[in-house]
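In the block that follows, a single chain appears as structure tokens, in the form predicted on its own.
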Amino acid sequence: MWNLARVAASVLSRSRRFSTAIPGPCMVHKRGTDILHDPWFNKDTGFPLTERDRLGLRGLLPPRVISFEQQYARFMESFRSLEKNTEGQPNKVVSLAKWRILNRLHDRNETLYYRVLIDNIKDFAPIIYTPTVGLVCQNYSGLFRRPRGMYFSAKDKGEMMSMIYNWPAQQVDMIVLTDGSRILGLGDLGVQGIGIPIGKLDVYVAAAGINPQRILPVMLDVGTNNQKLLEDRLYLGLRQPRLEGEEYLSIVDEFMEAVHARWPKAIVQFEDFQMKWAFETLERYRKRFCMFNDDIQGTAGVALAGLLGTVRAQGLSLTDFADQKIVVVGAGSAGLGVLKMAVQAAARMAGNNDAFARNKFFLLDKDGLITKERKNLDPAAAPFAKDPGDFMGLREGASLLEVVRKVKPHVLLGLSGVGGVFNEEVLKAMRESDSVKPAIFAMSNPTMNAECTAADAFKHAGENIVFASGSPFENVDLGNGKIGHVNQANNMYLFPGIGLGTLLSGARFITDGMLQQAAEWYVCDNCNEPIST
């Protein structure tokens, strides 16, 4: 099967080439303790004596000069020691301990921090990003030590144009923005959602070579409807219900105008907005600013690449994707984004037959199969609602188990945010799939929200499946020397490339077609089979 990790490896190799280039001189206008307290410039005990004299550091550091390489080795030794000392402790405790030691390094020495990430991305991505970042966001107010990024709140209305100039960097290339309303599958975490933009931008630096001095994580605090947070004495955000309607949009409008005024070429990635605002803001800004919504477009691109890779793994022609029956569980921004892009690709492969393509997709939410009989049908889901009885008599609200048994899908794709929704019965029903190698994608994050584990998928659905997950799982030992391989279908394998590609190309806007073509091109890399007309 086409492995999504190849994307990360490809982008990472480029970032390493960038990072090993001989740097030009760095102009430092600070002196003394101001340098030691600035993680952009601080080299800890690595300052040579000549620099200590020039920068007013002599006497402020221990006399021994410890090289960058020695500091690197010392940190890695400390990290491995932490791993050893926390063996057997609860995963939550271990994960937060690992995050803390990396965060302390980030606060102190960014050059060393990013070198550690780049060289150990496989080990550290699960700590700075999925799945640990969800745990960090849940506990962020208690973990907070020093600010990172910028915070724009409802109280700042009318002031954002001046506030944007408080950020010290003269140029910003990448901004990741969230309003904290739908953090992963954890719901409304308010201002604590800032952990998501921070983690995403760390991946941009480590995997795409983006200059860490030209990134900006942003929290747009418009309140929270999470009563537990509102009653938490440590909560750092506004203690008020979320703004709605035009009042909400006016805040986002003002922020986007302020960003564009100072950094007109900056890319803004919208992250973890609740569904109604995810679609609304995407359509509102996509033709005015260089922006994209990672939950809608990024997830769709990753999922499409995985779906096309599955067709290859089944030994079929990529054009056979149009004949794949796909059940999508989850009608939020991610699920609908995947459906839209996948239907577009299938329709084109079926000779631009949109109706034929839509007939192959089945969308379910918490109330079961979505049909045109659904009361209060969400307009965003309406294009994918089935006509009642148009396929084996499936009714409105049919359960997942019923749909899987009757449809016998080639692919079962989960973006529901409901842990364990692919239960034993559902997975066993996938054994009757019309595919000789059915696919099960459990893409929800964090780990506890995954629709099923890799072990359960191989145990109940059979050994001859394609499995992909949003959170990392270990490969599964199937016995007799066989291994059940786990592919990770996470936006991490796409959004660094979106940002890097947009910056290098100078594109003014990011379109669905760009993401779709990238997914299709990569799967078809090194083959002579055209899949687009």
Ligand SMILES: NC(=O)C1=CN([C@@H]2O[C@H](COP(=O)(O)OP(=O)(O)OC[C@H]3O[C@@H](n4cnc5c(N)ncnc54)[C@H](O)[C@@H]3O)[C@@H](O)[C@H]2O)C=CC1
The other form holds:
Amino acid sequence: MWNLARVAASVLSRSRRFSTAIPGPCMVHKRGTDILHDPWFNKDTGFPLTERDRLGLRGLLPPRVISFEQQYARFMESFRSLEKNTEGQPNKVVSLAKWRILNRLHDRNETLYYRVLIDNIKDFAPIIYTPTVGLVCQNYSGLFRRPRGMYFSAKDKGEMMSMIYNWPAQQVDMIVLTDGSRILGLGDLGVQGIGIPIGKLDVYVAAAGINPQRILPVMLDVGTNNQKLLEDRLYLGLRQPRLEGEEYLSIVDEFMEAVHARWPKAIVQFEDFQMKWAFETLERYRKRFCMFNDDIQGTAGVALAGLLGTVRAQGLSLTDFADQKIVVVGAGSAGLGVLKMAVQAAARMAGNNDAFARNKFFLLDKDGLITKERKNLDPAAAPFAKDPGDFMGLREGASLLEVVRKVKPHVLLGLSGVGGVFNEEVLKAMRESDSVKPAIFAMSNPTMNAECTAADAFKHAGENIVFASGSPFENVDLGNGKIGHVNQANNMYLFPGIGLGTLLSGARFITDGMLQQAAEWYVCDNCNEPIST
Ligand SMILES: NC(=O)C1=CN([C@@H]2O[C@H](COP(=O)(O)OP(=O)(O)OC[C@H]3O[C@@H](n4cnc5c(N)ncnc54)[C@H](O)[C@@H]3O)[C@@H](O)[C@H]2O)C=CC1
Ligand SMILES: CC(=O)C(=O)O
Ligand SMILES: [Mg+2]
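For comparison with the form predicted on its own, produce the structure of the form predicted together with the named molecule.
After this comes the whole thing, all chains and molecules, with the earlier chain placed first.
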């Protein structure tokens, strides 16, 4: 499912120092019920009699030893009967029931949890990750039973350096950090956003084999501006508006310094920060700490891999990418990250012709086409703003439909967070694309925020499209024995490789070059080197 060896290899090739990150043998210092209540070490009824004696467990478990394989089979049986028993019930009920049964196992016995996750990743990824993780975050305060990861709040200012030592593991390799301010396309979910770091780190373990005892999900709770949550009596986070400006940054600074002091080599993945803080923190920390922003950089890498893959699917040479016209809908952290990396790749393919490459990209936000006439033009979007009237008379704020009709793009890529913006008219306009195999990437998450469904894309834009979505959709039956294949364009296909490659190489920093190479190697089956060098 994941082409991680390739991604990790490309990161290794870009980093200078090599060291080993293979964990050493693990000593258990606990005894008796402390072991049974510790999901890292608990084997449930699987402890053999010799271990029961050695660890003070004799009498604390039913006498029969049930092997790991039997426990595995029993869990899968329970899961399958849950599926059967909930058939026909609303999607939300079924999804949360599946998440609960997996979460209970995670709380009890991590070894078994990760085994079933790894073996059944196709079935379980949509539960522990998008789309169900979105639902879990929305309902987190009500679903909360046991804590997972760490919580640093604005009230902990001055305490973080000592708090970091409350984490029980000696070594942490991989941290996913959020402030909950832009969870998927669901907006500000405050402390409830912790579900995202948990889900992302589960993917690290399942896909990259990162040691689960060396991961740490972190929530930085600086308040929330979500009025509904502030009024919710069960809400588990700080009931105050979000910190802003220097007050906000001082909390993130303190956390980063605390992490670095205890685990200088830990990688910190910033996840689901609202745009202004996503860009600002990336610039602030990228040359001081081993960190990256997944929404800006991870998404860019995976989107570029998808875009290049589409060129290959069209039977063209990869360097023909430079000639493709691409409409990007959404000028936030994800859209701008994709645009920056894609323009860089196209410019190199066009002989370092940046202006030529830029010309081929069209950027829209909620106010339509972004041109240099835009009032309060965001500096991050400015490099991609068009000269008004430059392309077939397209004006500032032109609608998506008008842009698609006039540009006839090869690719329509959505990172707007708005479900359905690729409506019937827009999709039908893609039939006039200059490409024989146009690409439609509805990358926003979760499912209800996707710019269009897979079925609508094939129905309105035609059967010969390349379709990809951020959250999974079923393949579409096109009739006459034909299938409309659905690909998933989600940064989960990249970030585990980035983390693993960085860890194995001991790279001190994560550069754009590493991400770019990871994307390009992904699609380059027979290359010994990236395509664009
Ligand atoms: N598939 C993947 O791997 C990833 C998907 N995403 C998804 O992308 C979405 C956006 O994420 P961010 O860029 O971080 O959010 P953001 O809030 O920073 O940016 C959203 C952008 O969309 C624009 N927008 C809003 N309504 C629009 C409309 N009707 N038409 C055109 N543009 C519109 C906004 O003006 C803004 O520029 C989210 O749903 C997120 O889940 C984000 C990262 C990775
Ligand atoms: C996939 C992801 O990182 C997002 O939707 O934010
Ligand atoms: Mg994200």
